[in-house]
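Read the single chain below, which is given as structure tokens and is the form predicted alone.
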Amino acid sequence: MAETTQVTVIGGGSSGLMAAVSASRAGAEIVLLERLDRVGKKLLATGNGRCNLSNADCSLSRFYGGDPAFIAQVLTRFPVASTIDFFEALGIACKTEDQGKIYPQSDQASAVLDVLRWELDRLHVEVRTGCEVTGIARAGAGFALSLSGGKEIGAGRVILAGGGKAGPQFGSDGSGLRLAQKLGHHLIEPLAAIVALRLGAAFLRRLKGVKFVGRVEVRCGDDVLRQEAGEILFTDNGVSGPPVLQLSRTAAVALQQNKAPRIVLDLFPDSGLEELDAALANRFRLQGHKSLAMGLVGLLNKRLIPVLLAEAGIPDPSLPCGALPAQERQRLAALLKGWSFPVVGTQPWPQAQVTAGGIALDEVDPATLESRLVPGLYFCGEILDVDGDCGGFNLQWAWSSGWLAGRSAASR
């Protein structure tokens, strides 16, 4: 074997960078391997390029996946306060915005990556980019890592921080999951999360780009599984926008379980059904001489009007407002308060922000993040069966798990 290093980190994303810093600070000799041409590509895209570092309200209810006690134990070891202290010590001034979202004062994800890379340099961590690990095997007390191109290197301990499957253009192509499986680990089936949803409706292409502020629910039968509010965006085959991304995991899991989930949109969440119907009746009385298509202009996005009228069973948009029967007006009001669409899927992995599912947590020690199956192998970040809501929760998991895996691997 050509060379051996004390700890090898596989994956140069957020958790891998933190693991390398943590392990090096704990005294280990580190090599970080990244298959892309640079580290931190996904980090640069977080928070729309602003890097939503964490969240001030990092409660356990905002995380999903395996055993909540496992997740809590890791987050407690390196909590939000530690994250802020860590980055402020590196020069990143932090600020807290609406809903507890924590950002760098500069609003630049690139600044966060810059200081992490600077710290790796200061600690003399060797970073090798364009270096893909294709296999991990036991070799005595350590490991032999097979690299693309036929080269092999050794490692005393390995931290697998290869990510999940979300955002393969940023490096998370599922290769880390495959390496873990080859070593005997089991996967909770990965699903795309924090992702736009695909809906079953033929007219969606006509609404592409239409936005409105409303409420969105995921329902299965009569059960409301989750609801969110905010700006909702129609795409050419579904819906997106912050509230949709937030509840997309719930819809994806329900779809996986064959529960026939539906998305229900409320375009007027601040009005009750009777109140909205009365407002429509008054509007149509005042605009009685206009066609329905014109009478709704100013209340609804113009591109929504013909679609909504047709969906409400009102086929003639040229009908005068004053001639609309009360029953049809009531159907329109009910549709505006509860427009239902079957969920047929999520957008593909390149459009997903995070992976739900991953390495089963019962095969990992929460006190160290060491594999219970393969001593000397550690996991951190998105590769584990842990994911969080939008708002900095997934990055906090990356920092917490990366710090713990790095410290544990260095001190073993």
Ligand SMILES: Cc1cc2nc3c(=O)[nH]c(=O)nc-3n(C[C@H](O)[C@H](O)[C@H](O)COP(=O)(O)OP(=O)(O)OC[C@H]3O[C@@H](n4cnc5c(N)ncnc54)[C@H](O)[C@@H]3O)c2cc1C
The other form holds:
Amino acid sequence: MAETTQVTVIGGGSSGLMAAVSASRAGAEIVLLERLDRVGKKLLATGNGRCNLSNADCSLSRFYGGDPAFIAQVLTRFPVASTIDFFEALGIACKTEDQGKIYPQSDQASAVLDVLRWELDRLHVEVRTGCEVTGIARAGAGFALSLSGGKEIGAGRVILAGGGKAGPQFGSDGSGLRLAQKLGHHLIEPLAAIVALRLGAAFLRRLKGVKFVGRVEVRCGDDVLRQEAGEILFTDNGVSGPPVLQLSRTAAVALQQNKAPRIVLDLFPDSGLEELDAALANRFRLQGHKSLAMGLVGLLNKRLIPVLLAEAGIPDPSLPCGALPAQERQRLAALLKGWSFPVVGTQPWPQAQVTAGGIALDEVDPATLESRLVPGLYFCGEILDVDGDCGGFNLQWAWSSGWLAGRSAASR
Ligand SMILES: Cc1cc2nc3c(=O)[nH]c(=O)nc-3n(C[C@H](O)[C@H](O)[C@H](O)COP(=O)(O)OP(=O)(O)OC[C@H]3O[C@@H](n4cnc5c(N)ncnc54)[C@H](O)[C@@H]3O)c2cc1C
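Having seen the form predicted alone, could you give me the form predicted in complex with the ligand?
Once more the chain from above appears, this time first in line as the rest of the complex follows.
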């Protein structure tokens, strides 16, 4: 075996970069191995290229996973204030926008990556790109790492920061999870989260690209599991948009548990059902001579009109507005307030922003992020069974867990 470095970080994503900085600042000799040709590819894509790097209101209710106490312990060690101090010290002026979302003042994710890489250079951390770890085995007090290409290197301690399965085009293809499994760790089944949903309705193809501002709920039977509001977008086989991404985890988990979740859309969240029905009645009275298809133009997106009329059981859009029976108008109003679709799945991993599930938390010490099964092995970031809402929570987890894993591995 060629060499043995004190601490080897596997994965040059957000958490791995933070772990390498943290371990190096604590005095350890570090090598960082990244399978892609450059580090931080996913970081560059975050926040639509602006990097929503944290959230001013990082309450525990915004995080999910096996154990809230575990998550709290890690976040407390490196909280939002530490994240801001860390990046400000590296030159990133931070600003807080609506809903507590924190961004670099320059609105550039590349700036966040630049300062992390600059810090790694300053600390003389060796970064090897195009270097995929294909195996980890115990070797004496440390580890032997097999690399793509057949080479083997030694490592004193290992920080596994390979991410989950979301966005494999940015490097996290699930190989980190497989490495952990081979070492005996158990996985909570990974699910795509912060992702668009696939719904069961053939007519969706005709609605692709239609947007509206409304409310969306995930329901199982009569139970509303979560609701969000904002701009909703129809795709060719489902729905997307910020509120859908936000509640996608809830739908994915309900689907996994065979609870037959439904997505219910409210196109007029600011009006009650009766109020909306009265407004439709008034509209149809004033425009009684027009066809229904024409009478709804200006109120609803034109592409929605024939679909909604058919779904409301009004087959003839050429019927004059004035001739529509009250019962059929009430059905249309009810549909506009609660258009329900069965959830059939999430969009695939390349479209997901985060992985729900991952390495079971009871096999990891929250005080250090060291494996309870394999001493000297540490985890950080999305590879663990922790994920957060959309809004900077996932990067905060990457920074907090990366910092703690690096600090612990360096001082072991
Ligand atoms: C499009 C998009 C936008 C997002 N926007 C935001 C946002 O604005 N705010 C927010 O909080 N979160 C956002 N997220 C989520 C956030 O980016 C992730 O949660 C976070 O980057 C996870 O960091 P990580 O280090 O755990 O994993 P990753 O960033 O996925 O990094 C893992 C790294 O490990 C490498 N790797 C994997 N296996 C191996 C191996 N075997 N050998 C060597 N290297 C390996 C990969 O190539 C990759 O570089 C977004 C995600 C996506 C996809």
